[in-house]
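The chain that follows stands alone, in the form predicted on its own, written as structure tokens.
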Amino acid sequence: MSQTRVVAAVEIGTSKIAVLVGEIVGESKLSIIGHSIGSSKGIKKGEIKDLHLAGDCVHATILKAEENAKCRVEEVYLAQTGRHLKGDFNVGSSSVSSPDSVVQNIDIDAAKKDARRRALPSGRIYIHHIQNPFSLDGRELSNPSSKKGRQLQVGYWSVHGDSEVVGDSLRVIQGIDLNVSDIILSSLASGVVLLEESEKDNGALVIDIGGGTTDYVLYRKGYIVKTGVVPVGGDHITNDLSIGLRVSTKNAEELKFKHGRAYYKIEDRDEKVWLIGDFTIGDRQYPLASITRIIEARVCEVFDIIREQLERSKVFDPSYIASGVVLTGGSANLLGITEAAQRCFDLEARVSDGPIDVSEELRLPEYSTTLGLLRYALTGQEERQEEAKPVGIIGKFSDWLNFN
């Protein structure tokens, strides 16, 4: 008999809580049987600031998803974002030990261990160790086993986070009597479902623009070489419009998606738009140029920060990013967002249509991360990366959670 698991993919975002419930049969079959999107409170820039408020929102959204699925969730795969996340590229090496210079598993394991040897400062914890290609005497290899050489190297993009922040995310889930099986970076989860393997091989930059943060992941030659989080998202665009136009947050959000565009055009200076459009008391006109200039400034700021971080890490080379920029997240629906990305990165850009193997209602940018979490629940780590084991993350926190 094949074992059946009911898992929930949970994304605790600044502007929404997203939950997908999947039924996994054996090691190859996944059916999405429930979903829900709920309001988010007590979260700022992807980090939990009020455990009780956030817990209530997460609990309500999971309960609604369980009701939709008509069953109880058994385990949780949790997305992680926030400016507390950092990444380092570490290279490990080992000398081939056999007299005939043939690489053996002991040499491979030694190089991996050396790459992951770096100790973190107090208060930090590793979330992912993402393996990159091996190098044998300067020759790049995906699998050096049984190859001849003298010096073996392997690189890891290692992502770590603040222990308190990650612990708060676990507290919220464990506070409603559920166990977290694994924590996955939001950017990794989005990338795993939005890109084909050929796109990863050709190089691609995935940018997930959420409410309070923007996550990104860069693939080169099929490997993840850089991830990052910018503590700016769609809510900041709304706030800029609210302040600049002196309107409520609600009206600013409506103006953003009804009339907004991510870049300014000369024709905008002569055009005005109505706040509501029904000519009632309180309705008024605003210059379209003001709206588009405000949005353009914030969108360009986010994209410029990402490009600057990639260039600083010396991994931004358009010739290695042939698949271009793939945009997702709620703010990816903003008119002109692809044109803005093309201008900043000098690459082709598109808004993801979502994975083709799910229903149309789930192919929304809002579900990209949770769909990726379910993919991880089904397949575990990707073939080309080795991530920190779930027991390593959760185990390190078990005593800490009980102590606090």
The other form holds:
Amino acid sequence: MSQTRVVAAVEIGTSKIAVLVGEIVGESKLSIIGHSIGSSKGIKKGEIKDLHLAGDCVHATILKAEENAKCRVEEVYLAQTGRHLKGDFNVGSSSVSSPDSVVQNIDIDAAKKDARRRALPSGRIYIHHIQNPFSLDGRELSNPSSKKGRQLQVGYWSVHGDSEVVGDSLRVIQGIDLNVSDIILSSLASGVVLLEESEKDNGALVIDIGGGTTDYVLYRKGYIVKTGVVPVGGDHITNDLSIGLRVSTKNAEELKFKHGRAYYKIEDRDEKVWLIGDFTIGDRQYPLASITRIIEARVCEVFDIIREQLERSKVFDPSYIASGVVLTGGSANLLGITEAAQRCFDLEARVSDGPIDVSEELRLPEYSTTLGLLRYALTGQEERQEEAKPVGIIGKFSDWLNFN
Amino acid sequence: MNKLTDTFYSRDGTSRDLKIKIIGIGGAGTNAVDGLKLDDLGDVRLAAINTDAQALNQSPLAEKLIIGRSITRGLGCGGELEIGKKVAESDRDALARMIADMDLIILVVGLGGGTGSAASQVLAQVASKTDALVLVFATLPFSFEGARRKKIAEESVGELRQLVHGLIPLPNDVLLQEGEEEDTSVLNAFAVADRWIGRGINSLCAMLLKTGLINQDFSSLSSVFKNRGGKTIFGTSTATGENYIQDALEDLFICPLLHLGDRPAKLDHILVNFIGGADLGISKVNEIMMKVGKRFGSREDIIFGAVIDESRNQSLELCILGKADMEGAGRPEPKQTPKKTVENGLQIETQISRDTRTPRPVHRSKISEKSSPKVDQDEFTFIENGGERGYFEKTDRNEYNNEDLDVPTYLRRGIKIKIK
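To complete the pair, please output the form predicted in complex with the partner chain; the form predicted on its own was given just before.
Let us now look at the entire complex, which starts with that chain.
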């Protein structure tokens, strides 16, 4: 008989907390029964700075989502971001053991194990081991089973985080007596719902510019070859404007929202804009060019950092990123951001229309990460998408938590 | 108290005997002092200290001191702080002679190199043993000069601030924003800082040496800077033309130096001086005082000075100096005070020091009595989160390729932003 689980996908973002409640029936059916978005406090650059403040906000948002869903949440899938996350690409290999050189499961397991054997320094903890294609004597294969060859290799993109920081976010959820079933990188979660399968196969770079961080994931031939976090987000743009134009954070936010653009155009050179615009006393005129220059410098720097990180990992190859750059997150609404991305990456760029195959109501960029989490909650059980399935992390977390 | 100071704080407030020395230290400091154009030099003496004999020879100043001849043989320190320290220590006596019998010592230094960073500390130590009031204008290196220089500069600011009465940090990144030209060359960029220092020193000297419409003298300055340590703010603006008052005020309120990251949340003493032309009547002075007062705290808490320069017309120069004393402010004994320096970002440090010595007596002015540290200055909020790191002030450095990503990109890249 099919079993029903009520899971909540929780994204503790720097500017907002998003919760989706999903009901998973049996092995493959997921329906979304509740959702809510709450304000976020005590979080800077994607990491929790004030446990109590953040905890209260998270609890309030989960409660609201439970009300909306009219049922209690049983387990939580949690998104993770922050500068503490780092990744390594590890290659494992094994010699095909059988005398007739046919790859057997035992060889595959040996190669996988070899790739994941690298121990982390203390205080670090693996979040994901993301499998990349196999190679059998240099031939790239997605499934080498029963193929002939001698040397089998497999690569893993392994992401690890600071156990304290990860522990903080777990504690926030455990504070309301909920269990975290899994932790998933924000970038993975949004990537999985924003891209069509064909786009993943053609190769695409998803960049999620959030409030405090920018998360990215690069798909190549359908595999996730690199993820990353740049601890710079919309808050930085606001802060830059606040400093550059010497206005309060609130006013800077407003200027960004009303007049912000990420790509400088010569026509805007002499244009001036009002902050409030209804002749209120204290209102001031600002040169649009200055607003643009400040934002452009920041946005392009973030793109340049991503490009540099991809190049350093030798995975930046435009011919393998045919579907181009897909932008999402709050700051993706900035005018001219696609032009900026096109210029920085020399790739096609577009702003995502939001998650695909969901109802209109949930097709908001705010929910893309949480939708992805639910997708993981579902597929995680199926073992189908093994390349995306986090391996054994909860075992490690519980060990670590008990230890504390 | 020493005899000199007694004459000084005499009741008629004559400041003719005031001995002021402005000393440029190291290459950058000497350049800045060389370029000083003071309206009225009076008794102000200019001097330069460097390790690099050749550079010092080019300086037109009368009083020059080469330090560390025995160590560097008249060559520079090559940006090495350790060499700078050795050099400055070796010539401690010569430094002491240079600053003997002074009332006000203004040190001008570019931090981040060898000579300036090290010698300014030794000089400040020596000066702290005299009764002179010591102010420092310290430029901080551009981001493009590298993380190493920045680190040296940050540490020097922390050390120096303990030793002197007022330290005014001038981050070059920020000052570059102020030039007129779209693309400032590197040489011009350095000159921008010198101009700011010049304006500040000029305004100070004018206030001290000229008889003003609202006269302020050395005692007013001492009352603002009566304690060592603590943070200082400095801002200046200038305007000419029809709307010169409004323009100068606006210019002052958006002065980048008043929006720095380590700006104290609350000031204990504020001194505002303005230099205007003959047309600056009492009603206009009143207007300025009202508006400045409204912006920086209540009018009663601010010491105002106004100087009339007959040669000017429709012109106003404003200069604000503010000081936040440290907790339990007094006169910290240099080097022996327990201090805690928490490096946090570009040039931010928190200092805690305690002192048991009684504050040095200053003149009994109505104003200084009022300016107890308890003065309510909630109104002193330019921007709730201003600063080089602003909103991210209290978070960890966001290090990437030796840059702090929390500092606005445009500042680090030297992209000029017009704000009007």
